[in-house]
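A single chain comes next, written as structure tokens; it is the form predicted on its own.
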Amino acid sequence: MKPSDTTALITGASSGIGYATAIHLAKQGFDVIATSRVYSRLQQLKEETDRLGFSITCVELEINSDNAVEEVMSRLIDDHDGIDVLVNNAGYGLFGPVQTISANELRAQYETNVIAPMKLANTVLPRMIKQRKGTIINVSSVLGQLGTPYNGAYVSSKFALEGMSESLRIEVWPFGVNVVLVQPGLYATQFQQNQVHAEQLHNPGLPLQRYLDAYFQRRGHSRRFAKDPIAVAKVIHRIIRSKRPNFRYPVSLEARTGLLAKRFLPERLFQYLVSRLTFPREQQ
């Protein structure tokens, strides 16, 4: 299928990986539908693609609303004669030690990072299965296979997304539909700026406060190593073009290194190395 005959819908396209992917696929000639929970956030994307001379469809889509997903996706599928590629990129991180996270905060994390991708996949699958072709790409994270401190809610949501994706991949394989995971490492997105802090994170009685202070300091330094998300967009393009894509695509050296270390190092040694990267030496 030619790119011009392929419709790709991308959630969370207002910034970061979604933004880069929308522009890259539009440049390659795909019929791109870029969505965001707030339409005004897509203005910069629309202006940039207009400047480059590419056509793109920008749509407001509240992925956490069952009614909005059903109504908007039904209309888009009819208008574009189906969705050939779904890129589930929208998501956010809930930050805080597990002991600070409330049940309601965890539910909200799962609503966006796990339930919304499932809902969107279920809207495009009937036609994909009928046509015996299609690709669903769920943007996970290197943290979809390994846990790090203070990210327990986000990590668990990505673990859940990966487990659901693995089951779905097997279920739709006989119908010619591909389900693929992309696992980015550290890229220049607005993930940290959009991160939600647990309400109890700054509780004065929290015994982990000194460790959190050190963690924030180290995390601030790591931002300068963040890479251009166009690298992830190119991987997504490669997946779409592939007739037999792999299930998981870790993107970046640190993502591949972290996953290999988790797989092959003794458990205690791996935990020690993660703690060394997280906590100052004198506090371990």
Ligand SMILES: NC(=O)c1ccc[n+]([C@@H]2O[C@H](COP(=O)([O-])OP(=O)(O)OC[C@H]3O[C@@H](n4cnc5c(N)ncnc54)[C@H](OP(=O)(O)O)[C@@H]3O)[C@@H](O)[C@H]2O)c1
Contents of the next structure:
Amino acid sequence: MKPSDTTALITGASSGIGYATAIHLAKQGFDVIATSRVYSRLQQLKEETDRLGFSITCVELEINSDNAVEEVMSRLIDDHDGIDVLVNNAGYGLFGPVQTISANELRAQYETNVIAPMKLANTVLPRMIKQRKGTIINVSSVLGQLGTPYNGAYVSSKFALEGMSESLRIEVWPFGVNVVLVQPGLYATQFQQNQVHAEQLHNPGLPLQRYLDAYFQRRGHSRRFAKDPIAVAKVIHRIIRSKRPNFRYPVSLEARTGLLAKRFLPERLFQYLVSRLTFPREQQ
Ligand SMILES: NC(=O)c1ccc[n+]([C@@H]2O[C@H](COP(=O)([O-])OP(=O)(O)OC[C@H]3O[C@@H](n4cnc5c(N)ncnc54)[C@H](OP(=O)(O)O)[C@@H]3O)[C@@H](O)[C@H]2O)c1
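Form predicted in complex with the ligand structure, per the form predicted on its own context:
Now the complete complex, all chains and molecules, led by this one.
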């Protein structure tokens, strides 16, 4: 099928990986629908695609609202004669040691990172199954298979997304529909700026402050290694073109190395290495 006959919908396209993917797929000639919770945030994307001479459909979609997802998706499916590729990209990280996270904060994290992708998939699947083709790409993370400290809510949401994707992949496989996971490493996006800090993060009752300070310091250094998200966009394009895509696509050397280490190293050694990378020496 020609790219121009393929409609790809990307959530969270106002910045980062979603933005890069929308531009990259539009350049390749796909019929791209880019969504954001706030329409005006898509202005820059619209201007850039206009400047490059590609057309793109920008749509406001609050993925956390059941009504909005139902209404907007059914309209888009009608207008575009079906959606061939769904890229569930929108997501954020709730930051904080597990002890500081409230139940409501965890619910909100799951609502965006797990429940919204499932709702969106369920709107496009009936038509994909009927037509016996389609691809659902869920943007997970290297943290979808590997837990690091202070990211328990985010990590568990991505583990959940991966588990659900694994079941769904097998359910829809006989109908010619592909479900695929992308697991990026560290990319230069708005992710850290959009990160939500647990309200109890600086709870003086918890003996964690020194550890957290050290963690923030190290994280600041690691930002220097964040790469251009175009690499993730290119992998997403490769998946769309592939007739038989794999299930998981780790993107970046550190993502692949981390996942291999988790798989093959003894658990205690792996845990030691992660804590060495996270905490200063005297705190281990
Ligand atoms: N950057 C990395 O290093 C990295 C690594 C691994 C995985 N990822 C994953 O990649 C995906 C894209 O992230 P990014 O790095 O491109 O970050 P980003 O620049 O912050 O983009 C995330 C997008 O998701 C939407 N979003 C943010 N918070 C949201 C919320 N509470 N509810 C609904 N939508 C929300 C935003 O769109 P609107 O506000 O416009 O709706 C935003 O455009 C995420 O699923 C993230 O978990 C990123």
